[in-house]
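Next up is one chain by itself, shown in structure tokens, the form predicted alone.
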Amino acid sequence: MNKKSGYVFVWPIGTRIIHWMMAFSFTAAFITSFYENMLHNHVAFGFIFFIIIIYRIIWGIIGPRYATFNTFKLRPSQLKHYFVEKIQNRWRKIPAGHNPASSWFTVWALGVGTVIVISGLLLYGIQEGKGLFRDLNSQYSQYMFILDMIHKYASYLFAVWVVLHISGVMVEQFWHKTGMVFAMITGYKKTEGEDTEVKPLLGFFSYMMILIAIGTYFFIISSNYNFLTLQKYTNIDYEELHPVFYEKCSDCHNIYPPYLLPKRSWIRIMGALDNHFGEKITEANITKSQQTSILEFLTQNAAESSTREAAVKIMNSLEKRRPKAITKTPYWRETHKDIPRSVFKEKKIKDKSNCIACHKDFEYGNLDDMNILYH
């Protein structure tokens, strides 16, 4: 017997809860993608968004009435039945479990969903060297651009398919008076058939699952580096590192990580002392020795030698171009496009080559996201 009149009590609480978090660890995962110094908090949301995904396939196996895949209408005759009577009969009575439209949707967001983990997961590991997979950066760092496309198109189509699946809940809602808006609240839809019942261990599960996700998303924003978002680069102590270079450089200017530009780039710079960018640099201020020896290190640790995100970006923007500023890569003036130039001038800034005072530890080789400073 049903526990309401004239509805189907379809979705258990742990269902309802589950549902709710995949959408809102989705979208702050989507939202957050675009603030280069929000990645900690991206990375956050898709670990909550990727333990939802794997309990909704477990779910689809083990779980009650309605939810499992085999209940799913997934066959093409169903859903072209489905939309024409939809057109044709206002009225027309709605399913207890899955339409054929959401049975879709369903396998397909978990497909799309699938690959978003997958990608996103990789490409933390490979483009930032961080994470799970953070030892394959040194191997696999080209293919950081073809993971960002997968993972970045991806995630827009599965932002596609949530505003159609919203559309057409939003006319069921109002067109076909199903009431579908509150199903996924109260649990109960306007239709016939029998309550679903959720064993206790299934309901066990379900509430695991829920504070797995929201206890992983803490434990990563707990702290900047733990087993999940560690990273594989860490700051370079270039006083240790190469004290003339240290030393003779820091003197005018603060440092440049010479992953930043190729070695024809610093031969440029470094045949250039008597003209270097406005100032002339002398035997007297740098001896013949300490020169070779400087471009010796900075040629060994260029952009080519590098596996870092930004010297991996620099050389696939550069072409054949070997410019003696940072400032003058395309990578550069493609990841600084939306600064306006006011912000340039600033006290705290004064120039776009103070790459210090928006980036925390920039001196020390250490470009993390997390570093950015906005003012």
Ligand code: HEC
The other form holds:
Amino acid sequence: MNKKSGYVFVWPIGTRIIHWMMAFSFTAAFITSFYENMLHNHVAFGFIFFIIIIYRIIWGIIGPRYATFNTFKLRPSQLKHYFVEKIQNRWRKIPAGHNPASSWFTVWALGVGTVIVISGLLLYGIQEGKGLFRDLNSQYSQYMFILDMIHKYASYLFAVWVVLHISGVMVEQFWHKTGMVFAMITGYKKTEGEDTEVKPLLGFFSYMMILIAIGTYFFIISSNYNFLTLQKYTNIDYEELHPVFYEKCSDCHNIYPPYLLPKRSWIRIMGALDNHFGEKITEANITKSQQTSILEFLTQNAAESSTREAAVKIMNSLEKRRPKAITKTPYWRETHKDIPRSVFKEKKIKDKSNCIACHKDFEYGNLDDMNILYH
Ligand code: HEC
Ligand code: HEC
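Follow the form predicted alone with the form predicted in complex with the named molecule, if you could.
The next block holds the full complex; its first chain is the one shown before.
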């Protein structure tokens, strides 16, 4: 009954599209993760990956022949047998469905993939204050470090897994000449068995999931303010919040949001205005009562009282230190260490303390990764 003699139709079009979407979305999310200002794209690709994982799990339960988990060859003895045969180059016939190696690969990939997407969604909420879990930021901000580790190492593990998978397929293709690469393109495998059939309802489900994945990607890309991407923090109007602070402290430079330094730093800075980075600020410039009022405002809104990523990470990097500049905190140095010194000397930047030159909306206390202008 095979349409193509010697070949079995194993991977219907839906399965193949899903397979390549998963490969593509993981790769794209992995690459964009290395660029802070591409977080938005990273999340959009991550969502494709997320939806494909859900799809694949459902597919493994209700899907067609060769795709369901109960056809997987997961016994360790099968895996061992497979590799022994492979190394001796005896097992040239490939099974129509998953072989033991690809069975294990799929199960592990779905497991690790689930860890990646869950930790990613939580991290987006808890660290960035964005997306579905943005409200968790206020309570669980301390968990951003552990979530970041989980998310990162699970992704590395997945990447290693992908390399192993590709190596295995290459061995099949070029050493054992089983034509495995083509199977995921044409859907046909050179083997024996029955063709797979996809019932119309299952086919519909496949296409719906593909559409949902692509639709979600564009939904995220198109806006920074929908329910999947919204940040719980909005721009702060310091001028309205504390006019004296705004007016007096933006005389020589743009104001620095109070949450970027701890209380003890603000006390130190405000206690030494007569030698403020080489400037002498006296009571003639800012009266005693204005100074008191500014200090009160700064300490009330200092890093200790904020759960923003920068505040939490600055506090975490400081230990007992009491720096009198944000640029002197270990966190600032760490996040800007890859920027060449010459960049800070450029005409439109002039100095590293000119945050606003690279961080759009900085004067509104906004440090959204998307607002980083690259140089
Ligand atoms: C007379 C000018 C002047 C005024 C007024 C002034 N500053 Fe500054 N401030 C400076 C200079 C100069 C620097 C050094 C960095 C630079 O060149 O921008 C600086 C740097 C800083 C920094 C360190 C930034 C970094 O590099 O991390 C902080 C924080 C700061 N000022 C806070 C304040 C606050 C708070 C006020 C209001 C009470 C204030 N400044 C008012 C001149 C001024
Ligand atoms: C020359 C441009 C430039 C200047 C000036 C600059 N930054 Fe940045 N900043 C960057 C870039 C680029 C990144 C992203 C680094 C990365 O990829 O991790 C960054 C990252 C950060 C982050 C971390 C963001 C995050 O989500 O991890 C913080 C906080 C930050 N900057 C604060 C400041 C402050 C405060 C100042 C001024 C005292 C400042 N920056 C000045 C370019 C700049």
